[in-house]
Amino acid sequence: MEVTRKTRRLGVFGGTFNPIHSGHIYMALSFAGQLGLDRVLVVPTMIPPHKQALGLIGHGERYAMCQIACAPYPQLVPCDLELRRGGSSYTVDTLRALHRYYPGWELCLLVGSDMFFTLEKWVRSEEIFALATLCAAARSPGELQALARKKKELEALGARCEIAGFPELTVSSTQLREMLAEGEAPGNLLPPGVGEYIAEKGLYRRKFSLEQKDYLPELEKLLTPYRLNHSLCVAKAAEKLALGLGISEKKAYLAGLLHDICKDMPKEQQLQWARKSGIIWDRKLTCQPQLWHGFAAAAFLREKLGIDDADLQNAVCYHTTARAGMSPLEKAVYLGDYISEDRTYPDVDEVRRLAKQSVDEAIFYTLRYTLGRLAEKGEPVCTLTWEAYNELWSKLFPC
């Protein structure tokens, strides 16, 4: 009697891998073991469409690191499909191509729990559901229940889903890049050989100073004593928040120190710098000159001070408006600006209290406060602020 071989299963594990770290390898191997995957493709993205890619290094270096990290594991195979295709890396296009390259294989899209909760919002999600089984991992019993509920929602939309369960090996790519920028040894956070490659190529090295003394002369020249004192207070508040957010305290302090560097410039000059910031200019921004200084500061930091760190630029850029998808550094500076010791507005004590228990809750409170004040005055609301409010509302008060 002829025995029919079971369908082979191909895991598709995408990410910026900036850099690939031990958590990525652990997750790929854990998925392979629990879901019975014959092979896992490790697919670096060219341009991620779902999130910011802060400090993204060249795709050649990222792919080379994936090759080094996967070399000891025959079931992990680096795949440069999205890098060769170029442009934004849409998952649906990748799955289409892999169906041609692996006929007869079952594709399993491997995602973290945060991505699993947003899959129905991805580009051509209904086609993704048809092309691949959606696989996520629960890191705790509580998360397992939440993923199970989401699984039912996605299956009602036509998706096939599987939930694995294994404790996450927590490694923050942002923190890892900060360690590398500071010259700290990453230890076992990087797979064997990857750290040596990074050192050899000089990747992730910081090209600007984090020292306050290097910027004070410029700040003293541009800011009034009042504004300089405020900036020092925000720097201290952002530094304190950074500790709880797991990011560099020195970097948060510097971002807070520089956030208002263009505040005392004439409005015409602020607008000139703001238009160099590279943001998509919201028509309403033209009617809100009180917001220009943040966008101006982002361009000023890049062109005048040589600060090429995208996360730091964004932290000063959006410190007044906020926005959806803020990084931890952006949150530290935005909230630090509200709770700095020099602030005396009516609700400041409540915001400070909330900040001690939840940064997101404190930011949501300030956004609601800001929107209320603008509504009372009959002033326009920046689209970025609305989007930040709606995102946090969905996160804090899920339906």
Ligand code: ATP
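Having seen the form predicted on its own, please provide the structure of the form predicted in complex with the named molecule.
Below you will find a single chain and nothing else.
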């Protein structure tokens, strides 16, 4: 007698998970029950293309929280596919890859209503419709009719859709980030263990800003999501280094957060700001537009943001070139930019190792690396960088 094996079904549940919350787990488990899913992959995005990444923390920590939240449920499996792929996380690429890794499985893309309502605008949506069944859950009461209308609309475009048959749970990551920033207890809105992880790592605390100002809205206007994520990673790295350097962690965090504030501006605008920074300009600087954004940021902080803290201005000013006589804060931002968790260049692990041992040695290593690369390419070397290198050489290798 021929035994027919039922097609296995794989739930694919993507999100920023910033942080993962009980609504996510409830939705994944409820869909697993309703649709008979054999496994649900919980897939944190690297850079979300479908939403603004407000207050996005590092991907390593978001993934770790997914692992903690899924641990009690064997059918929920955290998946770092998009984190390893890097860049903007397009769902269509993920579904294609999963079809290769899970041949013969039926893919079910699990989304909340906010995502379901925008699905036809996602990159290569028609391919997404062909690759997976779309499974939508309501996020607030009274959404079922709107979901049913959208289902019809998407089906007319060739999609296969399922609407959740379980009640909605209105929690969101935004709500949790706000609660955590205010120091409120999240109670059971966070899955067991996730709250402890957040507390231990000090995540989502309201960060210090000079005069308690929140610079994130300004950064969100000026930076691409990619650059904003990088700035948050550098802020964290500088904050960590500050501890060993004996300086204010809060100030180091802020300097790291703001260091690239001018980097996504058009070059002419960067040049205009850079010329206001007060640094001595020479022909080599004119030929190296990649250096302008740091100098520009110093003037921008002073004139646009009203930050008159000279050490903080210098930390953003020299974060690319370095200079002789760097203050501990300048070192924290310069090195933080090299070892932040989003960095993947070949020597990054060596620099991270050195940074734990000696900040000066790690900086010397990066300066050698930078000078070597510039010389290889036949490019000029900024005088500030030479001076930083020579100063550290004298310090580290006394005659």
